[in-house]
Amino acid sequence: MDLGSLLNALILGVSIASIWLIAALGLTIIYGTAGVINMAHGELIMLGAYSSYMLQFYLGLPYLLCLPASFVIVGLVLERCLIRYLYNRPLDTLLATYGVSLVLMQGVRLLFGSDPKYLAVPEIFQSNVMLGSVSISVFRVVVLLVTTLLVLALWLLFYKTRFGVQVRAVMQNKEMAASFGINSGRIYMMTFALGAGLAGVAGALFGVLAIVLPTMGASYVVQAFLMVVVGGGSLAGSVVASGATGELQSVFAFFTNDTLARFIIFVLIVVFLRFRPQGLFAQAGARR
């Protein structure tokens, strides 16, 4: 066994984990807080990528400014126009957001066509760095750093602020929270907008790692849902699930190939959920 190649696989696993995690962060917020099964999450990622493309090539905005801009652009309109009428109706939200995903995909295809688009990044992000004997793309390191900062910011927001206390109160019992003057509708709106904005940031990052296409969201939404379900709908659970699955996939791919590694990961997830359907870290208390 070549230890250098194995080390390379482990480092690549961290990179894969960061990609899966940043795709799942927005879904974790939306599902874990509001209980909304957002089938349009992949298309929100796609909108983030196209938002960055438009900001770059029509307004000349630098790439680094496209990240926060994509966060602001994506999501709030969807919550105000549709989702707010469907809280506590999981089947309806599933069907409605699936319909929204088709509308968004076809709308973008009509506006921009089906040909691939590309995002420009500073030259420093296009090089590689050496970690010992392992070469890794600078931009993958950027993705890892952005993901780490977002997780830290979300943890501080939900566990160290008044807003976080209100969110957790609404998650536990929105009627009781309302008796203390907490506006559950406003909390749902803000958390959905936050989750959708995180999907937009993910799209701005993925638009550099891959090409920008109307169908690009479909390649990330399955992994995002898997991370949220395996993690139990909590932030900590998504972090652990993404880290474990990213490393396992990279190691399995080292010994076999990428296709078989994905198959093994999916089988392991199915087996895990068979014996622990609530996920790694189930939310404390039942949602009411």
Second form
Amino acid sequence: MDLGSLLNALILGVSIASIWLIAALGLTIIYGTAGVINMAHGELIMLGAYSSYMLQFYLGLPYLLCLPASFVIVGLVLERCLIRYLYNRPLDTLLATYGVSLVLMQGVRLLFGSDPKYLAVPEIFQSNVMLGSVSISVFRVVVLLVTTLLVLALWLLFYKTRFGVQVRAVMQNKEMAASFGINSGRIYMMTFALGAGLAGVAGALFGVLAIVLPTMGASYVVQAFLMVVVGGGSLAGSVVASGATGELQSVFAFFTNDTLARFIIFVLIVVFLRFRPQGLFAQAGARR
Amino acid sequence: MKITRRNILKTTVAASVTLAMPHLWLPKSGEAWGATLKKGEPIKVGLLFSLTGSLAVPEEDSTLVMQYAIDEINKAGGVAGVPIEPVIVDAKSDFSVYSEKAKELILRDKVIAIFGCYTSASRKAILPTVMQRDHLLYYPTCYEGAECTQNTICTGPLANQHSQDLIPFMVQQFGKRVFFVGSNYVWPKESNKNAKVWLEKAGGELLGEEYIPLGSSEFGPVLNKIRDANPDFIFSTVVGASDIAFHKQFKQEGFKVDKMPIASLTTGEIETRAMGAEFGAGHFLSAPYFQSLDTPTNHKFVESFLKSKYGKNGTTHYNMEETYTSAYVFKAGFEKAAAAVGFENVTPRIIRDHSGGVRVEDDISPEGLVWIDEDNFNTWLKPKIGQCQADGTFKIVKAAEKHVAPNPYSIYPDAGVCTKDGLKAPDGKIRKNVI
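Output block for the form predicted in complex with its partner chain, input the form predicted alone:
After this comes the whole thing, all chains and molecules, with the earlier chain placed first.
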């Protein structure tokens, strides 16, 4: 356990954090804006992986093109067909999206079977770079880059555009925003599509790192919810929460083992939420 | 009768008491669950695997191959001249559903035997039911042992059969420094205890041992530790989706298979296909069966299974073969029992008592001749070591010369010996149904 190994653990922490963050991004936006607890988020991630698989398998698109394509497909098709009928019924959304998640999981299983699918990526993504004694996997860097770009893009979207002003207005006071002529239904629709699309991108990335299966969503969604709760439902909160827990996970796992590290993190989170139940950066007015 | 609340209540109570009546006639715990066989009616067996949920990947294949085996047996005249009828249920990867469905299969469907389960957790969930009804479970996959019940027949390799050749082979080929990685539950931990015994005998050195939560797909921290320890090879008991993530990240983190191969007890054809052959190539697996086994029986099995309507997933692997063989173990045991006590008197327990020593010859068993141990009702088999090739198939690099005896208590000599009647402790006491 020398300095090199510790450096390895710290760098890995950034990578773990970016994976958790990208799983949580879509969830954060949907929850932060519309207050919807989207139980189907894991299955949206799964759909993202399957849509990339389909584009690769049936259209022969290269992987890098599948990434943005999965965003469009999952985000728009699903929102238009299903989710838009669920808005404005806050309590029902939890149950309804859970139902949606079951339907999606079974639907994909019926269509594609329960055997895992394979996402092909360029050979270069499957290698690593050594910087001294520090090893960096190329694909993890890709995940990190995509996550950083998405966070930047979202920040610009929410704080530098007209659409962002409208979203924040709807978040703070739906009725007041409506009286200024903002169509809150449309805003909800667009943020949900955006959130779902982000899940799609996550799915396309996770399919390469791990496995493409109808049940793959479940393993990410708990972690994603955790990040949203600790972060308080805001974009900045999720970024900080993922960063901190990702690093802690990696460093604890370095000194102890993976199972114990998870346990310690859960304990820390419970203690944290005992003293700050609203999370790191609570959204002003997000509660309704 | 007027429809009043009181009348509805009365009728409901009367109806439920009547419906509950069969429970009054149930035999008490430990008594034989009477014969349910009638001349001219098919023999019912239960197929208790998960078709949905996280365990569906291996267990759906088990259901398919079992149906294929039953079709094949029925076409060839059935068991003792009577066709088998499978009762297929979906255990939904949920352990409470397993035990509920096991009860249903025994009490409602009156099956003569249950073929089922993949994980040790699901087996342990249904064993109390199976033992209470003195019923019969065919458990067709590898498992950790340390169990001695009078109601199970296992057709997969035990921990002692699995790693006995693999560990010395790897030590000899690649070096003595090894790192253990496993999923965090009973089977990997027990298997690793066994492997340590073989490792010590082979003069190997254990550098580290890490367990990953079941279903987890983040192997970064573990791979970091492996990089630090720099072993000669990795011994893996990681299962399922995690296993695929493990092999993928192994390559993505820059580990080289020719310098540090993974020797696994579970990474078979189904896994290498799912991860992509480039991630599996070069790694090792110990199993009694490989799709590439070059025998006429296996060629016939692979070809006709993949062509059949059950071969839709496009592969055969050790788990499927062990399930397929279990159907023939059942056939042989049943016919022996029927010849001894008469067809209508056959009960699950009588089949079990006649299954000791039952052989599945190499013209039927794709892995080659296997037979059931007369004491512990596990399988004598020949473990083989395969190396994954660039196309995802396995090349067999070593096969045991002789059949290896199953020993469920190989690393617990103090526990005693598993016999037909129970676990016989060194002091001569016999304990029944030890799980």
